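The data below hold one chain only, encoded as structure tokens and taken in the form predicted on its own.
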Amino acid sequence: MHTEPIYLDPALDRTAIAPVELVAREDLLTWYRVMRLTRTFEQKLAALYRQGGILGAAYLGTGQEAIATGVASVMQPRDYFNSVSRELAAWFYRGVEPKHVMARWFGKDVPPSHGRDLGLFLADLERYGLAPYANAPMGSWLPSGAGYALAFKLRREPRVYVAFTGEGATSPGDFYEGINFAAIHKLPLVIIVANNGFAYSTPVSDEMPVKNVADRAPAFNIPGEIAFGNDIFEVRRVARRAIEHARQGLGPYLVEFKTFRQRGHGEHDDMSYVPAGLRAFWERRDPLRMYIDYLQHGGGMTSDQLSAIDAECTALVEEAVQYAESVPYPSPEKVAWRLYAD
């Protein structure tokens, strides 16, 4: 019996994982990696910023990073896609190095952009497949990532183009044309909606009309489905469903996961507009901490074990500010390289 607000639906409401597959134990061992990687680096990065150790704001996806790593997991190493960094589990999950994402926010001279873009974005589609944003605004990533599905379609390629995004970033017109494009001509696009309650500090119960994004699918005729976003069991299942369903040719997929972001848009925002209460129902189901009990109690792990991984998390991130504080900033002579054709 529920002592506290229903904040969720009960068919989602849990505070334990719920594994519905059979995973080897590495497998377990490189998720809580990645997730552990994800929530120190996020920690320190937060450290900098009051300490105005970076240049910029800092935005970061504490308390989702389950969603990024279980879709990343299921991706293949063809597939693209598109993210902020509130995905950097999924940055890290890629290969992409904690050193160069720390140098970035330092504004220092590495690729890609050579100290031209800060932490928050990073395109790098050979290494990484991450593709490049055609605008900050989120939702504008909906046609430009409908352009690469289309690419791969006209090009017979079994690959998938998944695009990351908030529920906040459903409402603008580019999500609706994107989402229409792929409708229409069956493109291989997921749409993976991190919905955690708030656009900024905008509820969702002012944001739309209707209760879930997923509601949204049917006008496209596309799938729609709602998840819970706090277990990576559950991520996977349906992430894994949407992608295959996108790279079997019929069409664009859109999955909506309920989540929390423990932070607040940006560390500049001290969350002021979020009910207490719904911020100690969120912390009970925290995707780490259900995390970390279902590996010790059903996955075999000891204590000892992951402790080992929080101490090796530690010291990439420690090293990470190292790199970043003795890599140069960019040359002042080059402010205009890349910006102006020769």
The other form holds:
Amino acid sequence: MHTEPIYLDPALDRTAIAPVELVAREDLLTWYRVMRLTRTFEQKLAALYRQGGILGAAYLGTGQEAIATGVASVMQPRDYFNSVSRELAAWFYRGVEPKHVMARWFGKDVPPSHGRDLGLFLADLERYGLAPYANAPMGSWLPSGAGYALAFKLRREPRVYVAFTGEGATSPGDFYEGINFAAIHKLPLVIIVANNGFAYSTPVSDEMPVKNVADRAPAFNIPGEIAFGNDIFEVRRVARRAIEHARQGLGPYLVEFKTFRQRGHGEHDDMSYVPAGLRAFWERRDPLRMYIDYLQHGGGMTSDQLSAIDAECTALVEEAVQYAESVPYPSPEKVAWRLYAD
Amino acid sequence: MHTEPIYLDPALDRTAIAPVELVAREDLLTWYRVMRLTRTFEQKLAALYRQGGILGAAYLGTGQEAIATGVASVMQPRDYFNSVSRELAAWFYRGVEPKHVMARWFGKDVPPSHGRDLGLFLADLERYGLAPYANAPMGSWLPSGAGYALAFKLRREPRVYVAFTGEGATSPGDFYEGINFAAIHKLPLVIIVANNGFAYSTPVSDEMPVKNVADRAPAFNIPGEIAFGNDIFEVRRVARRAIEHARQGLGPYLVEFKTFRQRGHGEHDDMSYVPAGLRAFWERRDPLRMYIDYLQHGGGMTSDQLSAIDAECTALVEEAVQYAESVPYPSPEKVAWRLYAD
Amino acid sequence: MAAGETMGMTTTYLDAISQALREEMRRDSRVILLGEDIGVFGGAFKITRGFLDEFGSDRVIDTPISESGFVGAACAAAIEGFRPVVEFQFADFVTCAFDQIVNFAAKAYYRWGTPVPVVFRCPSGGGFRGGPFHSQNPEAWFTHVPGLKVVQPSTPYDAKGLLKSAIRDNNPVMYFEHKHLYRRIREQLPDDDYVIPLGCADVKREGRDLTIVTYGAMVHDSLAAAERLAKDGAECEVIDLRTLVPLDKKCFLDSVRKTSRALVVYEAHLTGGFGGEVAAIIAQEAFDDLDAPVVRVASMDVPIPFSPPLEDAVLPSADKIYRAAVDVLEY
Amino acid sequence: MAAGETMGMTTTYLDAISQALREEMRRDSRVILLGEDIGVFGGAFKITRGFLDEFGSDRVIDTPISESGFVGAACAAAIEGFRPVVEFQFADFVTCAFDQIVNFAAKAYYRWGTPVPVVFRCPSGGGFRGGPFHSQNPEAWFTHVPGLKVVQPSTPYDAKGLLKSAIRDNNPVMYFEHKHLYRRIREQLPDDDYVIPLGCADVKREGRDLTIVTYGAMVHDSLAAAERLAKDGAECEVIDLRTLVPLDKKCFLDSVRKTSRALVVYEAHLTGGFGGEVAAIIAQEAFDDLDAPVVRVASMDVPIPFSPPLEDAVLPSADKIYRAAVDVLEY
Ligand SMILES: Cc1ncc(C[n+]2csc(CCOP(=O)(O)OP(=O)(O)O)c2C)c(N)n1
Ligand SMILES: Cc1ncc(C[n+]2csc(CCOP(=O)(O)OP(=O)(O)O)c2C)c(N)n1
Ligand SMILES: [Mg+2]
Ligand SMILES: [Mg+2]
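Since the structure above is the form predicted on its own, I would like to see how the form predicted together with another copy of the chain looks, so please show that one next.
Everything in the complex follows now, all chains and molecules, and the chain you saw is the first one.
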């Protein structure tokens, strides 16, 4: 089985952004800064990986920045979320510092992980609302997402948990068990599925018998919605509705964003399994380029304004690398520290 | 949460059997014999358990006999199936001998288990098409059901796997993963859900956010149907359609039969969690009594004919007990035998 | 402290667990329960009978049959400040939540510094004709997972005190309660709110001739064997590990240094069981003190069969312990 | 047979596994493969590159991310006459299929007499900065599950011969292949269709002063340590278990009887690891022959950290083995 020659439901398709709300200039620029910083950061990360500067592996979210940025922009500060591997933009939106992220990719001694976990993952509830979960086993964050949401509900707090996930991670039983539990108890769990057409190399048609992940929402008696993931306005519009639904105590809400990852599963993956036509199709729908077009036309920004931000981001990333290089590695003497809590 | 005061969708409800096919007298009597034998056998089993003659626990399917009998009656000889704990009637229909079953409940040395597994479970592919699986963990038989069905498909054999399951066992991830796999590959897997309203003590409303298990079929892009499980004609009609669908290579099919278990989860369970009204409601819809009414009226059988079968069944069960008592226990010297296959 | 014999005001092992849960729930509103049939029904073994009425459905949460789902949810609720106690209906089904326990609960604190104060109650063990899926003793798997603590009480007193400690502990604790002890073992319990710290073994019987290191149900069989050996003139020291992680090595190493002989007894399968770890530690750290090989008595390496003569052949027993002890003593 | 050094016509550990699979698939049409990304992509480590073209999508089945689902399906297909080989993308995710392996695959034959000829390929082990979820060595769990066989090769020659045996075996076999050996270890392989029977350890180096019992990647580190010890004048015998279940006790007990000293080395976490079982067996069955305690070298009891200095501190190494060996030799 292979992905069909139609790359996107025509109803969702667009090659230009369609603004659906009035937004302050400042916000427009914030989103731009976040998306640009993410793109620049990840390009640097890929280069470092190729040069051997990043050990293990490197994973990018290139092409999916609008989802992470748009969703993060409609969350409340005390909401929690988890990211998997394509949501660096959401970290940046929530205030995580690029230099901190880079130091983690370098395996350096920075909190809270102190070199123990990969740069790909971060958990810090207090500062960013970023929730711990078992990183690697796919789908494991749905049960834990339900657990944080349970805590909110038991405490009668109007907070929401946003579980970002790829569509491949909707196949494991944990996806089903986690949402089932949340739906029974009407917990404030929002599931944001970035459906980029592939789980590693496996096309959606080999992953599931339905066309859309959202087709599964009725199995939990929850709303499921499909939207175009590369238009930040569209992302915000749909995500806002989902989050408010959950916050009102109406239970989980699933949103599936159609998108595309422009890089391999990790930088070791040459994407040879992706048809050239599909790549080209989606490159024309690059979320950052579409957003820039909008900003310079409907949005009323000058290219100078954007260039200034670009330069800022480049500088931040350079600084991040310098910082990461300068921070020490964790001391092997501390390797047994913090295994058990007192 | 508690089960609602409506005990069955009025559209499904009936207190008398509605025959929908022309059937040979012989078949009518075969089904009667199977259902009666099951009822008599299980009554004996319960009595033995109370007297301490059955060790561990005893589990009955009283009230659900029409499902197992009806489904078994439309299977082909080379089809496979698994039973969980309410489908003794299907074993009998497929030729398993009562004395053999009783000896197993006694822990005696009869093949294929030789006392190793509980009387509740049986696996014997060659003689009965009864498939091995991991008995205890709920839902584990959906992945294995998909595996037998995969074997049929790979060999281009027009055979079907019928997975009997309770509705409680539709909550674990294995249920989802197993059907997902079967649906992707359009495997001949038929899922027969006996929804008896409770998983052990837990009412359906605490088990799942949907009203019906069949509401989940669209999540796998497979047909899902709901039917009344206490009318053997209805069971046959719906099961036949499901099985033929699967046999034609159209993929899995899920049928949910609404029913009721008239005994506890096991005989140790006093069912105090079941409202009296619900019990009474379903007792009026007892599948055996309804079938007897039909046989004696529309079916044209005399009560003598049925009594003769009843006596036969009583004798078979008595004989089964005598046999079970007379067979030796397995020898402890053979306890390490047959751990690894050569 | 051996199991009491009087039946007056005594408490069963089962009730001791129930009491510990109830008292902790009264003491600390963050303690919540999750599990199958624990609400109206009070749990498969009736440990939580009456809890739903007393604590309400916010704190006594009946779950669908989704071990991985509710274990993951419990871990997250623990990180978020609750103190969930999860009941597995049988320890055998812990396999269905294995990933969440091993890869989430156990590793979160090491990775992020976020404590995961959750207790997993696992009714385990054989001896009552439960067959291959209701009789297993899976504790060894979890001793091999850094970040988990592993507890296995043998008496009502220990069961209560250790469960309280487990609930107050800031780490994920696997708590194995032996089903066959539920109603068989009773003793008088103190009235006060006592706890037994995790990581302290207990000398259940003193002796100078042989050290029997054991835990869980096998404590009772070991004590029975020791009684019989005492009649033969040999005094066994019976050490109940009580917690496998953290492990009180000092307790049994000191004993072996005194007796010079060690027998390790456990109900799980012999191969790969935790008794192997204990034997290895003795062999490494008390080498000079040993006058005989360290011998193990455990279940045979086959699934636990249903039929009585088969199950009896597989499980260790006082008699098998006695015979192994005689061998070690005569070495 | 130590790893070859020449690079001419040599085969990597990875290619040896690939060859075994391909040859068995050509030999026996019942052999089918299931796993994630094993088709077009050829698997995360490219073991099955080209297999889809050669054998077709009926025999090379790309699965959704549902370890429990496809493991259960594979077991049933095995019972029904196929010989499935399942690839876990990483051994770490075996936790997601734990129940199907432990409760279905392992127990079916004992219960019913229906063989389950399935192989689970688990790419395991650390040393390449994979972090806590891509570096684990979970073999010990499975040695504690009667009904499973457990294999862990250290060389291309063994990897190929053992995988062929595993596929031809009528039981469920856990086959742990060490990722860090994939491209690091190569040697010349014979042209013929050889197999290595399960249950036979291999003396990878002879010696009279100390027995090092090990398996998997640690064979190479042990050999390196042995070379260094040889320069110091001590000759170590290095025994590669190759299969943990069935276990070739005779091989290492004979060796210990000769050398009187034993060191057990494994990459998994120390506590509850299979080396504890080996040490316990030596302590029980070779007690009279031992001149020194049985010492273990293994990973520390913490999740495997990502950062290089931390991971290096946690994993065993030639240097750590050397130092432990010196202690045992000087005892
Ligand atoms: C249980 C489990 N099996 C396999 C893997 C290996 N794995 C990591 S990511 C991935 C694909 C995920 O696909 P998707 O969810 O679509 O995310 P995407 O990479 O497309 O963003 C796989 C198979 C895993 N992490 N966990
Ligand atoms: C994974 C798992 N968890 C828990 C159990 C214990 N258990 C056995 S049967 C059962 C209820 C099953 O309910 P259902 O599927 O509705 O079948 P019914 O008994 O109603 O026929 C439970 C919870 C189990 N066998 N497996
Ligand atoms: Mg994807
Ligand atoms: Mg039910």
